[in-house]
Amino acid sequence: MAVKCKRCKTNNAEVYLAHSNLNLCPSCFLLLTERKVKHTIDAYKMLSKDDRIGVAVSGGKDSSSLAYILNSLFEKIDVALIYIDLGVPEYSQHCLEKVETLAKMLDRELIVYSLEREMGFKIGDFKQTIYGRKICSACGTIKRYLFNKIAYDLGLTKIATGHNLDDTVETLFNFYLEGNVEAMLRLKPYLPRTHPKFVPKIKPLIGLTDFECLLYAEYRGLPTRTIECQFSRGSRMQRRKELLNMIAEKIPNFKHSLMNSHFKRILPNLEIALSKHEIKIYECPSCGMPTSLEGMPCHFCKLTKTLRP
């Protein structure tokens, strides 16, 4: 006998969300997913009617779902999609085609920044440097820097990224392993402006799992990449995610509990304990953008310098 949707009690359920023990039909799943995102945005006061939002898109399920949901819920807000072409063979062109299709679907502006055209190198060039075995780390540094700089140069008021619950818990888990307290303080659903050249960042999908983002993109028929980046295979991040998924199989709401516990209990106490030790923000002597390094080049400039003779 078919299981009925727990919400409408009429349609047959196709989706089971273990963390909340819910059986849902596609229509109710889509509706509840969008309501979750709206609740997150409202709870953290992420958006205002005068905002000009830059959505960081990659061609993946998360950023595509984010762009679609923001476009649906906030039609009157100025939204532009930003894609950074990293120059990964086949993969980058494939992703570009997906975000171009998405931009046309949403009728929103797409800003494409080519690393090779603008800076003269591709992400694969780091294979010949000290970052050869941790290209994902170099890639993350470059994308964070460029998304902020592009948004700042364009006068955007917020950057929205597609980081979901699984991404956040994996990052948090890594920070705990490293004892990286300063990074924990910056890991927030809404990271406000801490420097005139720092564009505030929002993570509206932080309450959604990988599984929910995947299903949402599929049910909405969104264009998403179907190939994997060659540099991400076997990365530490993927291995940490696999470990956390093993725990979630035994404790379905584990990820939600860990994230909520951190944001509601641990983070406020960390902020109080470290309130006298304010993290100072300086300007990079090379590029002029914000950095935590006093009198030294920022991480982006140090990184790109390794490629130059």
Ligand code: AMP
Second form
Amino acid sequence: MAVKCKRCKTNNAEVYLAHSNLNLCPSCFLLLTERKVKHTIDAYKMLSKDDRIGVAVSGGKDSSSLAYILNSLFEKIDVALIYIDLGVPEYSQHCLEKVETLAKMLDRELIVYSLEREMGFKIGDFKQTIYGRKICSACGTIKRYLFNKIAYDLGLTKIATGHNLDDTVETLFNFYLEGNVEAMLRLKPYLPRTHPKFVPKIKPLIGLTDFECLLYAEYRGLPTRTIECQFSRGSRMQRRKELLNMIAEKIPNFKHSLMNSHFKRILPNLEIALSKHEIKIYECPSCGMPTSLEGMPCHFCKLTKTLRP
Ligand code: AMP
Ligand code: ZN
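Show the other one: the form predicted in complex with this ligand, since we just had the form predicted alone.
What follows is the whole complex; the chain from before opens it.
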């Protein structure tokens, strides 16, 4: 006999969420997923009603789900989608088409920032530089800088990204391995304004797993990319995520517990312990945007300088 949905007790269950031991039908799954996101937003006080949010959409399952959920939860809040065209052959065009379809579906403005048009280079140009073997990390720096710059220039009050639980636990795992305490202090579900030119960042999907985001996008029929970026760091990150999933098979709420203890217990204590060593923020002498580096160009300017002859 088919298993019934634990919530409505009427429909047949199609989804099993091991971490909460729930069998759900598609419509109850969608409803509970949206409630979880709402709960995260409320718990971390991520939004207020006069916010103007820029949702960074990549064409992936996470950010498409995020845009859909924010749009339906907060009909009255100003939401615009931001897409950065990194100029990766085939891939960037493919993703652009997906986010264009998404923006039409949600009837929200799509801001497209083309790296090539605005800055005169493509992400692949780093191949020829000392960052050639670290393209993904260079790309991450470029994207973070631009999300902030675009939102700042447009007067947006929050930037939302689609980072989920699996991304966060994988990142935390690395920081622990490296003992990278500074990076740990910056990784937060809600990063408030620490400088007038820093736009606050929020990660409303931080409580959802990869699996939940994938299912959500599928059940809602959201447009999502079907090809991989040719520079993708994929394999290493993927392997670490698989490893963490193996632990979660034995301890179903492992990822949830790790994240909760980190944000609720470890991080607040770290902040108190390190409060004497206040992290200073300077302005880049080259572009004027905020940076942790004193008296030298910010990471973005340092990177882009390598592309100039
Ligand atoms: P990633 O760094 O690829 O793991 O992506 C993390 C988050 O950054 C995504 O969920 C999106 O919110 C955002 N993002 C990544 N790539 C882009 C892009 N090309 N344009 C806009 N947002 C992006
Ligand atoms: Zn149900």
